[in-house]
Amino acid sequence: MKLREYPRLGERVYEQRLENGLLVRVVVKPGFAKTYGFLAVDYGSIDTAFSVNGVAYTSPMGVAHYLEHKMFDMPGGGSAMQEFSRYGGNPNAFTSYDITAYHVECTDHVLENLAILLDFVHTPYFTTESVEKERGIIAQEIRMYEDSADSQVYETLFAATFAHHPIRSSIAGTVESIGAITEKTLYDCYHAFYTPCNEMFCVVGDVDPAEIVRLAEAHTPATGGGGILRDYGPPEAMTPLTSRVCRTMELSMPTFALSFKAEPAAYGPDSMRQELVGELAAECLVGESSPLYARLYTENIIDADFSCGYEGLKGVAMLTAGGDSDDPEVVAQAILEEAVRLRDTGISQELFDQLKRSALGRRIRSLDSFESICYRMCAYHFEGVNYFDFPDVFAQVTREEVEDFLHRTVQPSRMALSMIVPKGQTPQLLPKGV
């Protein structure tokens, strides 16, 4: 077993990858009374077209999320639901774009919550019966996420800036396209991707390292599986598919997001500088403390629900910004007023350095938290990231980098707006394309 010390963040790794591939990690927490395990799936809703050992899949929008869903299902009729609940274990799941989760915490009886978690997660149950059952259950989920502004906003944009990407469609799909998911669907897709090397088990608490890992080699498949190849289409260009996307709702006021197409970043630790550089070229752009906030902010133009950012993806990348306004057209052109004004300017180093020192304090913070720790390490290992490297990666990130950033990416050519008024306003859209 490796340990890894990490000085500058207090904080020691344990790791080991075992014989049918699965990596376990483990963050002692000496004295603590929680206890947190965590049972990654390096596979989300955008992976809809995959191949296993040459042989090629295409799977309805939705399917990830369905089988988060039936994986609670244990044969017998039983739920490991019933099971946490007789050892004091709160367990929760969650699927992303990228991403399926399996967690518990506990406090007691802590080696068979984590014993539970390994063993319905590697225990595939579904039947034709069960599977129709839940598909109501998860079409009534779809549309109470229909009903929602604030995901419909988001949900809009993404199909607004990506031509072909998965990231297109909503993480739980359509009733029309769940209405295609079948028992043999469910079980095609687990056995591609549920599989030890395409998983990463982490816990965090005060534990027995080598205990963690006597029960990962003691509830997990003897064998790893692989041999996945994915594919979310051609490459994106650089312009939107559309400019201005724009809908109605039951709402009191409008809401709007907005993002510019980045160029993705290679797997790797480049995947992690360019979030960085994203992340502090959204703070310089438009951040709590830049000047254009500070001012649209004083003015009413934009509320303390206002909030920017960097995402990436495998195969996407993009600067976004969204919110409340009554004119997100206001917001959207300072935005591109603003990085016009600092391409000639420049970054004021005192400002690019007091939003590092922010950004970089935030991370640490987050590391209180024992759920962002195990999400954060396997969501990060998946890109082929080391996530405890994030302070070193930070203190090469240059104002250079995230000028050069922001002239690239924030360019009215890469931008797309996805706006949402109420009901009796006239949507303003521009023609499809522009």
The other form holds:
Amino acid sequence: MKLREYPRLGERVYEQRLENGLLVRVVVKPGFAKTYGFLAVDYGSIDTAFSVNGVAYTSPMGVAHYLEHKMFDMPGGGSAMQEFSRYGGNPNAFTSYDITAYHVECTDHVLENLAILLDFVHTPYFTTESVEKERGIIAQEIRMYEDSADSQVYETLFAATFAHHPIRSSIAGTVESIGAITEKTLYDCYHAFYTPCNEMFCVVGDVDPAEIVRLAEAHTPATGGGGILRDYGPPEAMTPLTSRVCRTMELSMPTFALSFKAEPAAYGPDSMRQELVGELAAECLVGESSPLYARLYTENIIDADFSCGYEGLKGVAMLTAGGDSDDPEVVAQAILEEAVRLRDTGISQELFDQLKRSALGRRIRSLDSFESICYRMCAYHFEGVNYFDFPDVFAQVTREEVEDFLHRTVQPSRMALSMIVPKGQTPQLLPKGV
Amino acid sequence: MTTERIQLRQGVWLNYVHSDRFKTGCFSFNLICPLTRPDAAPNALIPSVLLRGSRDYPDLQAISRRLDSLYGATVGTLVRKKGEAQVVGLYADFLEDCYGENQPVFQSMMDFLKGLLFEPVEENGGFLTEYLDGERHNLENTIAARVNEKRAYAIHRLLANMCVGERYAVPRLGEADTLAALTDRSLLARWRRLLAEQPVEIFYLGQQPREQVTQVLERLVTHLPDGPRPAVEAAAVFRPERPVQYVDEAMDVTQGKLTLGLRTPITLFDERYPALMLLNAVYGAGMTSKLFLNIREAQSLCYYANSSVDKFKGVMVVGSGIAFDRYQQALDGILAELEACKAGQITGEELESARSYLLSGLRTGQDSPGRLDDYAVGQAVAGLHGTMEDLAGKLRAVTAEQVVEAAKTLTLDTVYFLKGVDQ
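Now show the form predicted in complex with the partner chain, given that the preceding structure was the form predicted on its own.
Then the entire complex follows, led off by the chain already shown.
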């Protein structure tokens, strides 16, 4: 077992690659009552077209999420939930665009709870009836998101920004797309992706790493699984499919999200570097410490819910910003103008250094969250990066690099704007005041 | 981890938690106020105005740059509803000194917070008009935005209908119409009055030793006027004699929100409270509850169905998201599960799953600075001193009969349904 020490971060990380290919990482946290176990699969809603052992598959939107729901069913009609509840474990799961994760938080019977987690994720059991029954529950979940402006404004934005990439579809799919999912679909996708080579198991808590590794060896399949070829469609152009989309909903004030397309990062350490560069670029442009944020906030054009950042997935990357505003077009124009100003004046070195220090401090603080550690360790690992290397990557990022990214990315031709306005207001589809 | 409650001066308390397990130090400053319709929104507005500027850091950009230089520290507004009390103040999360490359953060943060709390930017004896107007605008928007999240909105409308005439009906942030008459001077005078008269609860969790923290905070609270700070009543239990009220409202939504309000005389002051907590877990909290397993999983009636209890007020709320045409079926099902509890139809497995769910939650609470803060402030509002561990001890001793007795105290008061416009 490998031990990596990060004195600057006050963390010790144990790592072991099992014979079946599963990577196990344990972050020892002395003195905590809770232990957090996290099993992640490198399989998200965007993985709809793929081939395994030369066989190509195209699956309906929403399978990864449907599968996550059905994994809890156990042969014999029971549910893994009941197993956990016998040992006081608090399990949950989520599906994102790029990963599916199952986790359990517990304070007692740690090994039992972790064993149940590893067992149930490696025990597929789907029947026609059980798959049918879930359809109603998931349809209600989809309906719930359809009524949520926060979800809708981003889903609409991604569909406008990208022409081909499967991020265009919502994570859970649609009521129509899930109608096509059968137990065969679930088994096919399960066997393609739920293999030790395509998973990662992380445990954070006051635990004995050797014991965790032995447990993982005993509770995961003997063989690792084959390589997966994923197809996200042709490369995206840097211009959005549609530059403006506007919908109405039962809302109190307009809400918006905008994107600037960026070149996707390469697999490996560069993906973390590009993410940090992108985040710092967003902060310099319109983060809370930027002159533009102060002006827009002071003029009541945005409020404290406004946020900006960088999003990167396999095959796509973008800067995003969003929030509530009576006039989203004004925000979009102001951001474009600020980018032009920054091109002329450059980013102040003092501001840049402070933002870097701030981002580093926040990342160190995020290590207090067991869930955040696990999620980031896995998500970065699937991109070929060791998460705990972030302080070194921070040290390398330069102001010139951020300026360059900003100039390349924040261009009118790369921008898409998604708005949801209250019912009764006229959607503004053309930019005004330009 | 050690916990101690230390009186800094009359009516001003420090809840000190020493722990070296975290990389983040946590602090909160809270004033406990009665929750009333005229005062709730003005009180809720104050922390946002304070965060616009202090004498030394007079605008937004100065504040965020100061926070950046302190390794990305966070300062935010706090407005909590605890029964019929409203707790307002500021919180701060910051990097522990040992991670900060020789630049101590704690002392700098406390100086910074002192400025925000006690040295706001003033003009003509009031807050800066620009700051007041901007934050008033934001708070009006936030209050109007209740409608955006339908799940919370349905509960808000349930309580508004169920608790007419009770202070409990007042939402956490109050109502927008009470903001119109505020002036820069009246709001600053209000803040000074709250600082002088309301009980103060301070929370600190981190690695700093007790002496260091008390010394720094004793200096901080010299900015508070001396004098009595009478306790605020947490809530009044009310059980109206009336038939069940049924309220429907229509909105352009795709999913219906069926929401039930129930009453019980049991609050956290009652020795039966741990039994009520356990009943709530058996009935509708967590993935082993009757509502989750029977209403969601077995009958596929909804994506979510859960219950929660306000421990101060003796009110239980059941919320669910359903297809419109399942209204009667879901309502019957939700009530049938409660009747089953009252009839003693609780298996040993259901009881023990619920118990371990709660016990585990209380133990993991010890690992969460945010939950320790919220629990300490809640206990202070109630005037109680028990810790989460004490509550865990009581939960272990609750019997199945006591859970059934707790269920029998619940009476349905109001059913609220948010439905689609064409229904």
